[in-house]
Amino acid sequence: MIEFLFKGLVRDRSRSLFPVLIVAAGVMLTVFLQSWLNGALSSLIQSTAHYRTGHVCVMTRAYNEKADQLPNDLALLGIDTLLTTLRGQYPDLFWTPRITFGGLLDIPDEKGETKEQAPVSGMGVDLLASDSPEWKVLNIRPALVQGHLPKQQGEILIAEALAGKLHIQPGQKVTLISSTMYGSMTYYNFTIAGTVRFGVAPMDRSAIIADLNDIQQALDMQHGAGEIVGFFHDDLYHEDRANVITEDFNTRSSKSSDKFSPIMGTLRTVSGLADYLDFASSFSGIILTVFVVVMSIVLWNAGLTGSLRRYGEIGLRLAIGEETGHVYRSMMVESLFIGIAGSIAGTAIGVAIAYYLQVHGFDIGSMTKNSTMMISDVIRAQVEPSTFAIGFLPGILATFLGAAISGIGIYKRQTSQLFKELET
């Protein structure tokens, strides 16, 4: 019987094409909207942890409830025994300390004279290291764009814009403006390397990188940092792991009574993305459930409008003797195979889609030039095992709800009618 229900629908294209059409479409959009949205998260996130949190993040308790003001006067002092310690006790990450601060890059004249300033966001990090993570993470040899990379004290890397801007080159000599942990203003005078774009809004308009050692002394924070940040080896967020970190953590080395005790969060808890975060795990449920709804209508009125045509098939099948249920069952049969030919086209066309954007991506810079989120300008899909599974159950629910829905018209036919149907 399945046999011969397969060879219908095969021989009769108009019962079956339409509906396998809608069901690829439909299952197409799923897929490529799964990957699209898993490409565009993994984005944020990443993005987030290279140049602001890390996977997680050590600061002081005060610090961490005044983090968005950079409150260095809060910082973490003796960095080094807080940092063997958390490379002896926590081996899944690499860790490395981290000083955020602003201040004005002033840009002397012939005579030193100040000829330009602008406000600029700073990092100091370990750059002059041979071995230091921070090359990797902060993607720092790719983004060069001019100059060379910092190889001694006093050389620093500025945004390639920010550069065209104060219309600056390597090898000029600048003065950044700042205060001290202490609150006391400070003047600190480098050479910038070379300009950098690293594809991030925020670090792209005004950011310039320094090694620590330089910020340290400029700032007045010997052996201190305002973060440690860790970074699990495969670069990837395991929130649940870090969790079990950040609470150990929390447990041995953190006391609520000393707000200068180091404290530890996540990316999520430090990053506020939170609610970013909550929102795009429900996402893809939300988008398989409007597809279902919204298919199975769609499928409902074909299989109405399916039912109409073959009234008289329909009527032929009842008037020689068929059981309405054995009708039924038949036409729900076809949905599954109906259902299984769309899932599997719309998969293989949203995967083909979704792959093209995770190899070439999607240049999204003119609508995150003025935002202050840490996301890439150009956004990938990201095609992953469960992307190729994931538009089967809407496929197949979807076409099985319509035919169910549309098909219980078969119980209401009256066998009066029948043969005036079919001298019709």
Second form
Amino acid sequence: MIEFLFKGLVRDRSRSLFPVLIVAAGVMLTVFLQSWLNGALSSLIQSTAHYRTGHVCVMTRAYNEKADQLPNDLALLGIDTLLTTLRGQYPDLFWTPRITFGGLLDIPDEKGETKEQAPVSGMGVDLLASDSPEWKVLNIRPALVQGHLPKQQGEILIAEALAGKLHIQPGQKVTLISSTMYGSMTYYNFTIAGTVRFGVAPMDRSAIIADLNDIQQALDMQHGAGEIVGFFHDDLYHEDRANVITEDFNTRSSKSSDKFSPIMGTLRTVSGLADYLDFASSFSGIILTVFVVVMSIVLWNAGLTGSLRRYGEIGLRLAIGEETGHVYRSMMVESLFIGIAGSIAGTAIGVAIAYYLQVHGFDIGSMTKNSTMMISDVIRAQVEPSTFAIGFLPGILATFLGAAISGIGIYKRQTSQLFKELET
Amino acid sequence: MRRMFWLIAVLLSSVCYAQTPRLPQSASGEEILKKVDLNMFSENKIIESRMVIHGERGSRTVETKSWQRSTRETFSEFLAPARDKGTKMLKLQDMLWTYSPSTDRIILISGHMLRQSVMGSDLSYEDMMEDPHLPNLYSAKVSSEETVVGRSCWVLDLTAKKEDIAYNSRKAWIDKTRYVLLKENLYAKSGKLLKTMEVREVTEIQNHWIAKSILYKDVLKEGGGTEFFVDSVILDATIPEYLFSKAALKK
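We have the form predicted alone; now please give the form predicted in complex with the partner chain.
Complete assembly follows, chain above in first position.
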């Protein structure tokens, strides 16, 4: 029976081609959008983790309340002890201290007087330790455009665009003007080791990267850091595990009565992206629902059209004694074939397009140049196992629903009228 | 009105309110301000002072020596703490430069940098740069009379004459007999209180009443405020001309 129906579909393209094309197009769109959204979301999470919050982040309670102001006056002090504790208690993550700060970069002329100045957003990270994870986390080596990586204290990396704006080259001396953790204005000389381009707009606009010790001296923050960030070893954000670790740490170490006691937050809570991440993660469901509804309506219409074309065939089948339910079920089986065929074709095309964009990416730099979100300039789709399966549910369901609704007409045929209809 | 902080002016200038004839009880705000102004300034002075800054994480003391010529030119050198020792500032009219020995750079403080705190205190560079002659910047009106730290005072409401000014209005408590500003509240255009100043001790030097201990508080900032102590004042001192040049910063 199934083989009979299958042959019918293959041999009579008027029954199958149009529905298969519709399903394939819809499935392709679903697969592509899902993988594109996955890629964009992963990129946002990864960039935010790498350049801002880590997967989890420890700071003082007071700092946490004003984190968007980079309040280094409320920074963690005595971080060596805290780092030892974190590394001992939570070996699932690696931990590294950071100081994020703002200031002005002052470029002297030959007389030592100010020639150019520009606002900068800086990061003090562990740059000089041989086993520092920051090289990998911040993707520093591939980001280097000119010069060399810092080899000694007093050397910094600056954003390539900033270097161009200030007309400075590696090897040149510059002065950072900023505030100490006690609020005094502070000046600190650096030598530019190299320029970098991270492909993340907020970093590429005005970033400087310096060694943590230099920034601790510059900002009068001995043994201090604004934040200690933690990353899972596989560099993936595991929200459930992060929540468990955060709750455990805060129960053990954070005192609500002491505003300088440490508190841990997850990427989700610290980054302020919670609402965005919620929306993005539910977006796949929204796409699938919309697809199923829209495709069902389209296929319902296609089914009605097909029924008109097959009006005589169905009438004849009923007239010679085939049960109405059997006719209806056989159409359901046909729709299943169409759904599977369309889903396979759509998934194949969708995955192919997504894979192309996974490899080559799509440059949205012109749209993000003023963005403050830590999202890469090049968005790549992300093909993962679920990408291969996600199109089948809406593809088959929509076809099924379309056929089920349009097939109801079969039950409305009047048997007494069938021969009369056939005579005409 | 103008006197951003009498502060460094009153502080550093360490104000003098001299033995001048008393104003009648019904004196106008403008007359009172002029009286304060007249007695507050001397031509040249050398001041050694301390700022005790009570931050959220403890207190720090910053010691300074300043050479002041008129009210518009000041050369200052920080003597303590060790980290800031040797840092110098030169104010010439509307320009302010700083020199830090660790970088051997002279930096012009301008734009939004002027809003930065001076050494983490409750005072900003903008406060230092403001014309200390209040009658140039504010119109004054006597609103009431009150007793502050045991002294009978006029309470003046000062309103800015210009738009581009850090504090749109002030409320000032003026000692009726010494013409010393004993207390002041500084407000934004919205009416929000931004800073307060309270004189805790006044002393008489060379016929001038000098505010010797003052508490400044940036209301928007956490912490216990900044205490300003004038340790010594030499009025009408002889100050070498070269101090008021950028070259002096590196010496």
